[in-house]
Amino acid sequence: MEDLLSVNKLDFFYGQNHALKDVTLPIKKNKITSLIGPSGCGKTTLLRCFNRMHDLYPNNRYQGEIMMEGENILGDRVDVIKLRNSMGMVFQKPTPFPMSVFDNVAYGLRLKSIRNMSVLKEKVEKALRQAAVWEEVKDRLNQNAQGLSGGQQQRLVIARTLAVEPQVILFDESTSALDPISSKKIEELMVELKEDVTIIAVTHNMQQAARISDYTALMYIGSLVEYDDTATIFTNPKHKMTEEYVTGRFG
């Protein structure tokens, strides 16, 4: 199984706060890897290392490496804008821009200097179809995206992410603000999308991690407790803490 990303001895600091400690794990290509663990354990901190979101704030620093295609993406010479294009991110709360459905999906394409309207239309439709929301919005493309339901907005955000053809999509608790029916649609979509992209997902929902992910990593107080294929993590973990967490005895 090919690794797309390899996290090696990663430490991360918010100022003096040592938030991630010696984290090492692979991210398998075209698979879903779930990051689980109690609140404040470092899941989202790790997720945001992959697209260097921490660079947006002062006094944050990385040690160690995240290797991708032979390059340490934490290195000083990395083109961070290009990196973020290849690492789409979907947040907990749907974040459509205050513009039309079409313009939301076309936004990143226009940033890449795609101006030809027929090309834009083709790519927008493709992304909306990939995100399983085309049939619901095809007659509303010129309407404000903020008029969509929460579940539709989240799938629109996924379409906006897919439009620029990322290699990886980072999902940060992306169903926690949605109703069960919308959550199920997003889960099904994530499983379909791994044909085209690699997915890393932070979730508090143990059942969700068990349902959708191929690999699971348990974090605790900034450290990686255990990483394995999801079936092993949930049925035959090596560490007592993992067993207690996935069975609900702590966390």
Second form
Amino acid sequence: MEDLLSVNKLDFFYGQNHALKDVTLPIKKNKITSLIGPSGCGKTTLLRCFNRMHDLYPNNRYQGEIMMEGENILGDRVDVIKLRNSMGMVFQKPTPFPMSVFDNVAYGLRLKSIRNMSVLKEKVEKALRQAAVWEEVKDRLNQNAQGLSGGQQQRLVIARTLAVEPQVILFDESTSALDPISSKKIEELMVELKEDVTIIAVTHNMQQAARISDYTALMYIGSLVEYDDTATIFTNPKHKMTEEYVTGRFG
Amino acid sequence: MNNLKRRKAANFIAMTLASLCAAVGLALLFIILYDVLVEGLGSLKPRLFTQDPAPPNIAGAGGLRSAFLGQGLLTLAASIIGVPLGILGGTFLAEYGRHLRICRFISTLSDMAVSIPSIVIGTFAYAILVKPMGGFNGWAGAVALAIIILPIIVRTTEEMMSMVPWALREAAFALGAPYHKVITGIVWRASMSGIFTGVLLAIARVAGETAPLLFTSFNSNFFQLNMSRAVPSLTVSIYQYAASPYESWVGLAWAAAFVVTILVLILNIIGRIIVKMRKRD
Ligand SMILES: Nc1ncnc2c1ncn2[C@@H]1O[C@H](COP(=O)(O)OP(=O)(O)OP(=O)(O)O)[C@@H](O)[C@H]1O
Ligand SMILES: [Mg+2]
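Given the form predicted on its own, corresponding form predicted together with its partner chain:
Every chain and every other molecule in the complex is listed next, the one we just looked at coming first.
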């Protein structure tokens, strides 16, 4: 199985706070990799290394590398804007922009200077269909996106991310703020999206990790405890801590 | 129990005092409004808007048309100078400079600048723009008014933009947006009505100012809108007419005061309504 990304001896610092310690793990192409672990173990921190979100804040420092197609994406010469174009991110709470549904999905496309209205329309529709929200919003494309329900907003955000055709989508507890039905829809969506993209998903929901992911990584206080295919992690883990965590006896 | 009683008593006294103060303030406000309303409406005539100032001895003639236009021109010029500067300044404080200590200092300074007496700003403009230029001029007045609105707009812009959740900016960054596009396309859009309200209230604050104009653009009795000379001013005219011994001038002053009050009130009310609407959604 081909590795799209490989994290090599990655350390990360929030100023003095050493938040990731010597993390090494592969991310398989067109698969879902779950990051699990107790609160504060560094899942979000690791996820935000992939799209260099940490660059937005002063005093953050990476050490080590994340290789993608022969290049270290943590390198100084990397075009962060291009990188983020290929690494979509969906947050815990839906983040619709204060504009219409259409403009939300078109936002990333317009950033890439796509202005032609018929191209935009086509791509927006395609993304909304892919995100399984087209039927619900097709009659309100010109309405403010902040008027949609939480679940619809989250799928809209996924559509917005898909519209720019990223290689990877990073999900940070993206279903935890939603009702069970919406969250099930998004789970199913993630599985469908595997065809086109590679997914890395942070979750606190063990059943969800077991259901949807192909690979699972358990983290603890900034370190990687165990990485394996999901079946092994949940049924036959090597570490005692992993077993205790996935069965809910600790964490 | 004793303690509770004491606290209750203290609470009662504080509340009574506060209510009393509020009542006195409100009563004064209403007396002023009532006076302006009665006297102003009584003297309000169409010629206030259609005629230019005339000597007091010509019965039934004279208005303040040029003063209205002059005041509008000064306010407009002040807005053209002050609004963009204020919005850009506030944007810098809220975004690029949010981690810089100097920016926190500038924010505090702006807060203080909001309460500088406007006559002090008038004398400042006099020193830098009237004396060197050799006489009263409209630009000096516009700059004085711009200096008054600048800190108000800087601070409201900064506050409104800081209220936009970081998650929204991060979502835009995550799509590969450069910072300036995140600001113009997302943050400004999300805080637009708040910033607009701030601008409106700031303009309302200076539209009725007299003191900063007294030493700067002063006043002119002629229809003259050349900004490099003294420009007719409504508020300064009110000030001069009201203090004059001529009944017709005093009447015009009341009428003009009424119109200014209504205009400023309307601006304020629009601003408050927008704030209310924002709060609801
Ligand atoms: N901006 C920051 N500055 C300093 N320390 C931070 C910052 N963000 C997170 N941390 C610290 O880094 C560690 C990892 O945090 P992180 O948010 O990655 O955890 P997490 O695994 O995502 O937790 P949760 O499951 O609660 O979301 C924590 O100890 C946290 O306190
Ligand atoms: Mg997290």
